[in-house]
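This document opens with one chain alone, in structure tokens, the form predicted alone.
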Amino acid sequence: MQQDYDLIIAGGGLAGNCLALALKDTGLRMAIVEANTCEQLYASPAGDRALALAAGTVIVLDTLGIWKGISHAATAIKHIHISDRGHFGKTRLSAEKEHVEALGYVISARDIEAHVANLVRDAHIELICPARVVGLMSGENEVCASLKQGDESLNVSAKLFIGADGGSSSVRKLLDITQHTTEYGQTALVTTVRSTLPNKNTAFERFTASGPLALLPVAKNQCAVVWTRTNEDAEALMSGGEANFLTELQQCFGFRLGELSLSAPIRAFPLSLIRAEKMVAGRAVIIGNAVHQLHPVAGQGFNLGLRDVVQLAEMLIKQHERNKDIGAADFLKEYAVSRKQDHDWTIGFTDAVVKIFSNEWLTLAVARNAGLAFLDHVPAAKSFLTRHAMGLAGHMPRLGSNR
């Protein structure tokens, strides 16, 4: 029986669109289903987020033909300065010492999302939008999806259905996939500040008792701020006015960049660790934030999601070239197994950093500061940490050279 498509991707955000671009020249018949219009996506407050792109991620974006269109909007991270407020420990990472141009780059989510969406449109990939997925049923040879477009209902079929529709994934819910949530009791306060002193392309990660504070370079005298506070502290800061917020921020960060001033609205995002119990159900698979949502402390959320995309795209290309079923149970199980180690390591590392650096227990404070000092004085250990931060430590899947 002929299906309407080979695969349907639910979600026209970064994960779904990047997957479509990776598959655009394969001959696979595909469509993207997106619930929001382009205008709604562009106007979303989430677009204000600063994304830290690991060096390995930039390599993938370049392979997909994305990087050349956004590189002008990205700021290179040439140095990373890690410190623990009120303690002696610190470590510094350098692109020069790793013999690379940059350790990573910073770009606004809106800039990259808009460009990727334009590339999908230019590639003439079918977009069903705005439309919601309201039903899914897997059979022996196909998966049937019920869509709602305004007042109209639409039924479509495919060999494979992919849920790339974010943290509140309707696909995950329709597949009845359980998710495990760890509440951190923290909120990320996100804004942009100007500084009287240049940042010299340095990303600062400063750990405090209430959570980490990151300042990421976005211009010579401008940094994106991701400040994690307890929910109570964040609420007080949001309601206390801009002057009070700046005073608290300056006190927390210090004067390494001189005096700070706000150059963007302050937005608040509650933080939790969310991980789906499984990635596959029937002829459907979920990827990106539909599977995992991480604390922003290590900036690994988008990087991990893109690795999901690359691994799935590479496996789909090989499966299709062999004329094998891209929705077969054994194939999807192989994909899930291939992603487990990376998920376990990245999620475990991020969760451990949050717990180790978000308290003032004396024993732990001494241990973590000794660790930071050790890293700063042992080149091999520092290089190991730097390669992981860059996404070049061996767990970044590669799209084949035929792409």
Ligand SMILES: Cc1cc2nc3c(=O)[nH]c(=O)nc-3n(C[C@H](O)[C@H](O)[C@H](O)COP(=O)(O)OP(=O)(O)OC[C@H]3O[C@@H](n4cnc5c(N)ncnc54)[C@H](O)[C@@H]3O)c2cc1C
Second form
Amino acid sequence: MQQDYDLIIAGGGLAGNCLALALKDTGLRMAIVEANTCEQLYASPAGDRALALAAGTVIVLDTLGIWKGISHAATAIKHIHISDRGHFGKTRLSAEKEHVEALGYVISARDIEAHVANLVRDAHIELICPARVVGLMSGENEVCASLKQGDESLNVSAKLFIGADGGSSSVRKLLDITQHTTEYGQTALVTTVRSTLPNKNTAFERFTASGPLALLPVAKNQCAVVWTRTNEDAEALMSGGEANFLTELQQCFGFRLGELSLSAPIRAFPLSLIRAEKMVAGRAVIIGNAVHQLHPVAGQGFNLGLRDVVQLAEMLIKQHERNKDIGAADFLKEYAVSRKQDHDWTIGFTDAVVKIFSNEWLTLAVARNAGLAFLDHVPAAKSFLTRHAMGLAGHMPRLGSNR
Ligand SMILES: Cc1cc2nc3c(=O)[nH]c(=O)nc-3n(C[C@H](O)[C@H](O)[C@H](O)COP(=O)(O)OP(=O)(O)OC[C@H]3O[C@@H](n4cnc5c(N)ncnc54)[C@H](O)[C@@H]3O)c2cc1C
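Alongside the form predicted alone that was just displayed, please also present the structure of the form predicted together with this ligand.
Zooming out: every chain and molecule, the one shown earlier first.
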């Protein structure tokens, strides 16, 4: 059976679903193709990871009508404390000094993903699920996709095909887009801890010889932990039992929050940087983790993906209003050009943080400590860094006045 849409989005994760919500009132005929059922996605251990949302991201989520349904489940970050274990350098960022309510918010990935999926369902956006994209053919006037739904095969066509199917994107492979992968040899260990002292809405980022450790506030006396270790260390910590994990964690973080105890299972996420060589091929474009899967050290992955979503949605709305082809090559090229600088900056920044702060060479240790001390004493530099981290430094595209 041949079905026709204006656009098809492969992947009903955060990027794909947010894009569909941004376009829901445009009259564009669209469908989301998602490989897993809601129940499978909700039960996935990956949902246990905490996401730090930049202040700019929260503004966008609010505009999309998403934030009001999840704000109660999010914890404000009022202070950020960055330190280098065993060295003098440290810096503190504060919402009060930036004259903002919060520097960002922390929320469990499961809470935001489930809420966004519910909004998609309530908006009656067509969902083809569970189904996988297994073939793609881009022609002059349309793009045709083959889907596998159980044992059934389904062919669909659209003016534009959007790959939002994550770091292992099938769409990226089907479009023959080359990917560049940097293996960091690191794994993120993710859990939640209770602390005997309150965190006072402080996010801690501690750089250590064995890798960065982040404690993000999720309640008065509870923090989400993202601890990056070498693959070998992570394996040893995972197999060494919870008591041993906790002892090592406490030793690494210190007693700034008193005594820590585990309040969630420990999950392991192998880390690599994946960057697609290009964002567009024929009548298809890839967004979110399908284009850039980042190390979580700087908490930028979804924040960057949402900026793809907003820019693409804004451009699609204008193109559609002008009655122009939403899959036209020059239009998609314009989109790709508009996103390149933000990708380069955010990916370069994250990669540099991983490399500089995972290194014990004396010169690098001295330089990064001097950098942290410099930041702590030069308000303008600190404010510049803070506003970039908050996603308020000018590269956050905004949805127009149509909502
Ligand atoms: C430990 C950890 C901590 C993180 N912390 C942060 C943070 O603090 N801040 C932040 O901004 N980001 C963070 N991130 C990154 C963030 O989680 C991701 O950037 C974001 O979830 C990616 O969303 P996405 O929709 O692009 O991809 P995904 O969430 O991977 O969604 C892709 C969807 O596509 C579906 N799919 C896959 N293949 C197919 C197919 N062939 N056909 C149809 N559907 C398909 C999948 O089932 C999935 O639902 C973190 C990541 C990790 C691992």
